[in-house]
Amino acid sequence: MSVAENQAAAGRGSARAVAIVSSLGRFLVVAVTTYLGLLAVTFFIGRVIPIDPVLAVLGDRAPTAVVERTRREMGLDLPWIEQFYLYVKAALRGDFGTSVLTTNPVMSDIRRVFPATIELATLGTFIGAVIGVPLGVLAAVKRGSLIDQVARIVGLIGYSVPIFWLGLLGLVLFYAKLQWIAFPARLDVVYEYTFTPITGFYLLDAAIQGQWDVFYDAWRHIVLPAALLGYLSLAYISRMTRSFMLNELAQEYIVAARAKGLSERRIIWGHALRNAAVPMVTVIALSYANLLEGSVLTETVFSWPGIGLYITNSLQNADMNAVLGGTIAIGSVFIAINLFSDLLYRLLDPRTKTG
């Protein structure tokens, strides 16, 4: 290789490394003015809403001067920029205060109940995911036939049906007429002192040890509540792929691939929906974060023992500390999933990594 071949090479090389460092400085950037906009909100939002955070810990009898010296510990008397300051830097640590409710700390409480939300939306995006993107992909294909009606009539419900009226509809039936799911819970009464989770993830952690009586409890406990959820992913991520794949049929690709004379599974299959699945890693990352955040509905009517209704149960107990800590829980993976799948389409997206 000549000494020119070389500098050129070298040139490529450092150029790659340059946009690379910038792409993960953008990235970090966005991370971090996103992460400080949630605390922004929530801080605000701890402020203006008419509940007093002295009184919920001490209660509307205090004496004044006790009230007083709490505000002055809590940091309540300092400018809001302080406050937001230390706000800030308690959050960095994980520190979210005291639930009132349970009087441990919030991030305890959060770490007991979030394997429970993520358990039921990963089972209901993968619910949703394994029947959506199929579905989608015969929407499209079939284009105008009664399966693409029947798709788009499916979406259509997802969106406009309450989550909840669907949730108690399911019980009415599933429970309460046919008896083929358990009660609202999480586990049967039976097992909640003889089983001890691992992960916190029952159905896993059941696997594990090998009790498969308590995995099929837990399995008829949070099948509905999944589903249901799936429901909701399915009808979001079907109504995506058939897009997707509707745009990505009319590529030029497509008719070339066809005037060569390849099969129409392997076109459909094998081309057009492997070209489709780039931007379908955002869809079903995007859904999946939908639910993490989205399952308060189902959580409340289902007595599911997620982060869900352990802020339901904070904010009906005016325990704003909880509700904050929850929030920005949920939130910090919410960010972090949308960070991380904006990524995973740069790297698998060819098209991306000029810009």
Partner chain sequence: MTASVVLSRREWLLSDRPASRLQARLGRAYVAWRRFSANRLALIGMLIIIALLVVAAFADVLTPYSPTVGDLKNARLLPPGAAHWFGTDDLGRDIYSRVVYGARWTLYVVILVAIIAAPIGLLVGTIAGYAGGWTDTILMRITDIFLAFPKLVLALAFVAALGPGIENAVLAIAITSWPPYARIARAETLTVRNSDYIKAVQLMGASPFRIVLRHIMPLCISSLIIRVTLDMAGIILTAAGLGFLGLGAQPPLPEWGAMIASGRRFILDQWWVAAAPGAAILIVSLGFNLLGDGLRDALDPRSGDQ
Contents of the next structure:
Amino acid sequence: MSVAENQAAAGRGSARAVAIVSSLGRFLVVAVTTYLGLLAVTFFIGRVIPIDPVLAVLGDRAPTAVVERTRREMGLDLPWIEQFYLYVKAALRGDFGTSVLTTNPVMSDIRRVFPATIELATLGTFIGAVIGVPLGVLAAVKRGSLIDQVARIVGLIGYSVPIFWLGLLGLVLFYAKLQWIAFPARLDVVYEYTFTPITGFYLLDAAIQGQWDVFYDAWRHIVLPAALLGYLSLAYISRMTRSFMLNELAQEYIVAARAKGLSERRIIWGHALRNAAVPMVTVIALSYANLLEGSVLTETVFSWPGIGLYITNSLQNADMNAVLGGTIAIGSVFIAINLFSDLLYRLLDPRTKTG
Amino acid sequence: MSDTLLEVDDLRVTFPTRTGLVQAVRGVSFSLGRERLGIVGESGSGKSQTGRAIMGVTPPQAEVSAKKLAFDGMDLLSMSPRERRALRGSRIAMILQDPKYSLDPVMTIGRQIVETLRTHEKVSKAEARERALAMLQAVQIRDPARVFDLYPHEVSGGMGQRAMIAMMLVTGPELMIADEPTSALDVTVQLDVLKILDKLVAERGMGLIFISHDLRLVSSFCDRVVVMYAGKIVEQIKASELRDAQHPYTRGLLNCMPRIGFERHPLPVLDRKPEWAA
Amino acid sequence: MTASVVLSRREWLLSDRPASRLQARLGRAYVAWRRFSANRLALIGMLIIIALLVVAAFADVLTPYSPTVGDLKNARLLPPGAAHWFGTDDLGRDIYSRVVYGARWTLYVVILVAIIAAPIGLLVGTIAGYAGGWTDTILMRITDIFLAFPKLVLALAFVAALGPGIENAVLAIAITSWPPYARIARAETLTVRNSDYIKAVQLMGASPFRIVLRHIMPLCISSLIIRVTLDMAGIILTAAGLGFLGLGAQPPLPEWGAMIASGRRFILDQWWVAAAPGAAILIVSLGFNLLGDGLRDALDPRSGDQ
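Pass me the form predicted together with its partner chain as well; I've looked at the form predicted alone already.
So here's everything in the complex, that chain up top.
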């Protein structure tokens, strides 16, 4: 390498460093403002909309002394902006108040129930991606064929079906009639007391401890709700995969790959899908975030003790701290996944590395 | 091996569209030995589709037919797709217009060259790498080992097109179809790339079909020129005799070329008569 | 004779040199319609939505029973049969009649949400796009923040604070569904903002308000309509979800989501109580999705494959 070339390379290196720092900076700004926005909205919901926020938090049966103390604790006599500052500070510490229903701090409740939701959503996304990606690829390659039509109908129904209803019908068929799966819960009652979770993901915990009877039981409980969430995610993933693949298959490098004499299989899976994979990662991440949210309805139907069921139970008991804490928890993870997928996109696409 | 590498007789390429069938190539015939043939025409004249039909990479909805389409005495149209594929990239190769789009953006240049090689020859990874590096050297890339690991977007257009040539020539094909190989490049590197292509074609004794809209380039670079208009050949002529071209369309194209020292007012306008297309 | 008249009318519509603005518009509409009607699934979607409108309009004529008052003594939880096509629920009400009346509430929700959310998005998007600079940055940052929220959970929290009810559900859904419209309106605005005809209007001294209102907003409408149609299914599903959780329509309103919730208690023995309203939601959402896809393919050929 000549001196000039070396200098040019060094210049490129520092330009690259600047680009990385500035994109990291933008990333941070976006993350912070989005999170503050989320807190502002929950603050608005919890403090501004209700005529008496204390009543909203404690319910109307709380004794007067408690009401007064809570009023002071929440800082309701302070100006709005100061209240919001305190609210954000508390939220950053993970302090979302106490749940009226469980009498625990909301944060510790959330920690307890969140793994169940993650386990469900992860399995659902896994099912959706494993089936949805190949289905989308086939639909794009054999465009207009029977499989394309089937994929389209399957996807459209996935977009249109109320998942809680499908869950109920699934219970009728697979639990009541066929008895293939277990009743709505996370484990049979027998195991609830004998099984000690480690990570909170029961399938994993059971496997680690070699308790295969527990594993099988956990599987029988999770399989239907996970399959339902998987279906939602499949509908989205297959549709997006098809559209990305159609886009890639129309590119010139596909013609070049044909001219090289590559097999269709190699062209589709080795070149087109590799290129489509970059935006696909974003889609799969978004679908995962959507499943976290979709778990609210699914968990209610299947009595799955995750964050969704926690929120709906709290709703029914007007436990506003728990509802908003749960909202912030789901919202935070949702935002994090959104931002993370954006970052991942940059990492995966070689074109953005030197930009 | 016979003298004629490629025989094309009455080649037709038809596309179905919403409004009916459209013939992009309408009865093209020519033959090619180990020589350099230029195909010239405006955009939409069917020159690219002719090249792609010979290559067998027309879009699936297109219909290709011909009285004869033979490479080295083998009938291309009656071959199985597998046999056809085995020819592509090993004995017939193709260079596309813009390396920015015709190289896979998420695969390193080296892997793309190795891929061509290992598709057609049983060679070890190490040997494939060696030959790819040698090929990069042959297209006059100074630092082959570095370029080997670069992604297409990390190199300039001229370098990308050299990589493309390397990728297509690494198997030592006998016929090369170059579809506007320099049109997307800067003027300054066009000549470099052309020289490299010229040298390799001459050294290896390959047949070349050079598709371009640039009559002057084609006439200086090729032995023979085919002029296409609206899917048909209007004139076949030796490059050296181009000045004596008979057909009014060829004459029109020639007239449009700017010449130093000549007054060009008013600018000549290309005449297009429907009867030429009939 | 008739054939030639039809042909000439078609030629008139498809003419590439329209003589009047009306002819050009009709011609474009005709081309879009031809593309739309060539899509069988889109036509099915349109039929479903027309059926929904008809059923909602003539609910009283189409139903043999009251949707809210049942026959508690003789008709509790009857399976589907000749007298009650979809069976009866735990209060002895005819499920068929309730599903038919439910069409009205579904329409009520989607129309209200569209009326509230689309104009908000249109306003935010066009102002951001036309004004540019800081206004644009701030408005779009707010939009992006809302886009990054989980919609259903946020709607849930809103309704929890506002109190359950179908109006509050509508409000909550509208609050969470305007951002994509703002995005679309901004993108459309940016494409025309620097065009010559906007410059011409500016030179004639039109106020920014007038330019946005009269010259930019109308151009955003068609892509907005496509997006709203595509979102209708999501709105219906969210509303039904809120109803299912007891936060949307309150009893005895015959809202489909709430009907599924009430059928949940009997799901293992009297599955039909929940089956019919759920099927209704599925069919109507499917209709909107098919219609939206068809509209997009017909009006925006660029994204025909997406």
